[in-house]
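Below, in structure tokens: the form predicted alone, a single chain.
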Amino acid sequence: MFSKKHKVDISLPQHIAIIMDGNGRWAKKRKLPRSAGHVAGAKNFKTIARYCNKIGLKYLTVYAFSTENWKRPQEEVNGIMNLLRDYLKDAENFKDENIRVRFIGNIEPLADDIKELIHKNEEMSKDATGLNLNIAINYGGRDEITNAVKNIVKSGIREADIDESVISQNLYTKDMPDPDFIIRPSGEYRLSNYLIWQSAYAEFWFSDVLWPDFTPKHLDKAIEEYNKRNRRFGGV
């Protein structure tokens, strides 16, 4: 884990985004139902979020459930939603951890009790000054951009006044810095419709480790690799 020496030698990204992938394969390798993988993944999410807060990361965004995930078997979807309920109900026990929790994505299709818990958690943590934790639920990058365009049209902004900042301010992540660093465990090498506007200049780090096995040591390794990158943003 990061030591005091690390904090001198290693620069943290301002915003890390993680695609929490590999829960089903983790379970399959152990001859367990996919639901067991999601339980393990949810537990690990808490571990990594707390570690990010401990080391002083300002923003962490995690991909929990995509707009495409509704295509999964209903039993699996129900299980994921129940895990979300459990997390939201349990979150009050961790209100002293100084983590601000926000949810990005279209929450309207979610069950009413989940929406109520989401609003309660956002309100309860709004004054926290530590980690800004964004949980992407029913989130899709293309869906986000489509909604942004609709909002811009409804607002009556003139075509000549539309620029990148206008679009950014109509995304779910408005008023947040774009991610500097996107991490995807599980051996896949794609964005899967995740933060596709915001990731324009992000660095990427891929690993074969499945999400439930992704530890703070893996995160340390990823951040150390990030520090070796030369971020030129189109310059020389």
Ligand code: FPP
Contents of the next structure:
Amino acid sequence: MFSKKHKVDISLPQHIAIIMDGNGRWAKKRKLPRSAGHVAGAKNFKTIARYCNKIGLKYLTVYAFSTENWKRPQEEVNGIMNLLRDYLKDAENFKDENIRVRFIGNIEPLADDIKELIHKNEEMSKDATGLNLNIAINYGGRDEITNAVKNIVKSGIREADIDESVISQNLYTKDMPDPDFIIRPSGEYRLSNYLIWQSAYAEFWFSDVLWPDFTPKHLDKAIEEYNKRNRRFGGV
Ligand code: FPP
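Switching forms now, from the form predicted alone to the form predicted together with the named molecule, please provide the structure.
Expanding to the full complex; the earlier chain stays at the top.
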């Protein structure tokens, strides 16, 4: 069960997806450069991922860099890429955490050394049986669906054989359960091109807290709230 004080009657969603928003504002409030907000955000990402693994969550997907984030100043983009690089290099040190790491998104335009590190990390952790951690990098839901359509057309499948599962199987998240619960801190109430196909029946949780300030306690609270939702999937 997820934390001692909650014991019996709280059940975990199978898949939580988080939009790690508010790093820039967190930094601004402290009169720090935006890059400092991303540093704090990356640190918190590790804390929350470890916590999710500890409580027995099966899938966590985090939005680290979107297809639209290239529009940010070059310096900020480089800063985020460097944080990703550091995280990937450091991964050897937490091999024994039993977390399986995968990347979703189009990694093609990333620097060669980052791509290599990504492959190495995916390979190194592929037999882990704990948390499945997906990091969305250069990810966009529309880009993902466009890419799926191209693959489907290329495969030569007959129109009559195309159904929802064919589309799902051509997304980056193939073979993974859809997110049940999407969390967006920082006071914004939108999906920002995140998992737009997969979130069809997801529950949402929003909060004003900025991502670097989002603690395991906030996550506990969100999961508690999730447990009160009545999911009907279009039924009654
Ligand atoms: C959104 O906050 C955050 C991002 C676009 C980047 C998120 C990246 C990290 C948390 C670091 C990733 C690192 C690893 C290791 C996965 P914002 O900058 O839009 O904040 P604002 O809305 O307050 O300006």
